[in-house]
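Next up is one chain by itself, shown in structure tokens, the form predicted on its own.
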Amino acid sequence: MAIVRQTYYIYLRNLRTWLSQPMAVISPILSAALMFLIFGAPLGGITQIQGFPTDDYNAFLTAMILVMTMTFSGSDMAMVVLTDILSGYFDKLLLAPINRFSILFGTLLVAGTRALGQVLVILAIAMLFGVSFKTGLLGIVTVILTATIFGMGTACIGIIIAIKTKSTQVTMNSWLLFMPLAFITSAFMPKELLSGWFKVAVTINPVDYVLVGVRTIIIQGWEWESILPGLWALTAMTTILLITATWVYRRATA
């Protein structure tokens, strides 16, 4: 099919652009390693608190690092799309005799590839720090798929921001939008040990359900009462964001 072939070539071009920027590839390695070093050892004593679900704080942190990296990748994709818009490349694609949705799908596929690469790097670093999965190989595969899909979902937010605003200033500061999604979670402490307004905010943040689901797979096993809400939240968020991104894109290119 023509749309498949066109999407492939758009994807290939965008992938090469990403790989041509070494820091875009190296930064996930550096940031993940720094998070384990900065938070892992200094906060390791938290595991002694009664009710803490694991005695390995690095294992507890792994889900946070995965979800946080995937969340902020949305702002990265916003800049990638905006760069194409401001450089005129986006308009050239619209004038070319190709299906317009190939442009969107090719961008999302690159977002998925970026997310997959980041997830694999983070998990490799986690294992170097001694993190083991209670669910074994199947759990590792499940976490990889979950985090990658989540990364594509947040990329949709970035695409929406870039297309709707076409503003460098707004897009560069879009990380402020992603910060509450990443930090108002049970990233550093189980929700049961939180209190006040923060606990309420965590409860209504859908990203936390994804984080808890991933963390449960890593440190506790197949406890579906914690995993399923995360999978449902992931499915709902990704579906809504994908539909919204498609709608925004369609209106912008009509």
Second form
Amino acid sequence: MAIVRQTYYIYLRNLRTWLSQPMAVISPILSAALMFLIFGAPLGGITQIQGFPTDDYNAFLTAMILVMTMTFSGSDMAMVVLTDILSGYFDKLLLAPINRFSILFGTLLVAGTRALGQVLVILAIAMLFGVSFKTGLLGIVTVILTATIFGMGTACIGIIIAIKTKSTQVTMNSWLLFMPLAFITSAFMPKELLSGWFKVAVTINPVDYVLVGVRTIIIQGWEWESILPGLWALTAMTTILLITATWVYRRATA
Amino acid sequence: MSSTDIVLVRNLLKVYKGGTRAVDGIDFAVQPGEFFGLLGPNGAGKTTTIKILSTLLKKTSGEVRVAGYDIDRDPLSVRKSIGFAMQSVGLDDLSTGRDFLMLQGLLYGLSAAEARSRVEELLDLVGLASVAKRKVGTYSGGMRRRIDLVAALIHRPPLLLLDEPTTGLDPQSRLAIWDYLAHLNEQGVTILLTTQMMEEADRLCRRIAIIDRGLIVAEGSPDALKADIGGDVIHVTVASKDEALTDGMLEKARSLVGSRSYVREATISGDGLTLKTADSSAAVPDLIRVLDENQISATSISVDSPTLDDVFLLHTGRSIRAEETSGGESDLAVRSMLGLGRRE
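Having displayed the form predicted on its own, please output the structure of the form predicted together with its partner chain.
Below is the whole assembly, all chains and molecules, this chain first.
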């Protein structure tokens, strides 16, 4: 099918663009390693608090670092798409006699590849810091898939922002939108130990359910009452974001 | 207009949000093999028109057929039939020149082998083979224009659309591109270009349409349009011999010479007059005498053949040059500084 071939060409081009910018590749890896160094040892004492689900704070942090890296990668994708729009290259792609959805799909597939690469590196760093999975190899595979799909979902937000605003200023500051999604969560402390408005905000943030699901797989095992809400939240979020991004893209390019 | 037209535009209207009528019901047609130009100042509606032809922009109403295909019903066939080099050169700066063209070839349906061979042929043709491994972002302005141009030709389209192809280029690069475009047209490629450069339209186009404020005000070959003016154009700079009579001197001079039988039209331009005349050899001595008798000196006189700017002046009452110096270029410079690109 032509669209598959065209998507592949766009995918290869976007992948090459990403890999040709070493800092774009290295930066998320460095930031993940730094987070283990900055938060891991100094906050390790938190595990002594009654009710804390594990005595390995690095294992607790791994889910947070995964989800946060994936969330902020949405902001990166926004800049990638915006650069093409502002340079006029996006118009050049629209001029080609191709199915225009191949441009969107090629971009999303690269977002998935980036997410996959980053997840693998973060998990490797986590293991260097002594983190082990309660759920074994199957748990590792599940976390890799979950985080990769989540990364594609946040890429949709980036694509929507770039297409709708076409503004460098707005897109560069889109991390302001991603920040509450990543931080108003139980990233540093289990929800049971939170209180007040923050606890309410965490409860309505779908990202927290994904975070809890991933963390449960890492530190507690196959406890489905915590994992399933995460999978549902991931499925719902990704579906809604994919449909919205496709709709916005179609309106912009029709 | 006939069924053989490669471009057919009928009553094309484009109204932007906010009510701006960028294109206000224009008609024109281009025959296969023609070199056709849309000439006009910034904001005339040129880029809007060419973007509609390319399927990048939706029209408000009207009929547009390109290479025999309706742009709304069969946009994919239109895109296969055209190459479009846009005003803002849309390149992939992080890609090498060769990779950039290779992807263009693949997206236009060439096989990998065909694309490879075509890319090398085009790189050689425009003298970029030696820099093909360099990233496009490192190319000079002229090199960027050239690679953008050949990217539009990768699939050998019968129709090439060019939006101000030499704007911003140095004279040497501009001449090289003009030569290449003329060569392409000789090879049978139909070319439709937009330009605000009269010299470009005059030198390249066999037929032009002058567009202003969304309307086509004149159409024909450059020579025929200039012939419509009739005869020569005299530019005369004047000064009063009597300082007390300086006020209203230009208007007086215009009135004096405007009534002479050999003057078809007299307009004030700057500190002088522009006169259209059928017989400049008889006009000049008489002009000097009449002005002198009325205490006005002709400090300089030049006689020119009509230009396309004179044609624009005739049909709109304004000059393209004056439009560009009074607002167009400074507006463009400010927009460029703000990173906003060119406005149409």
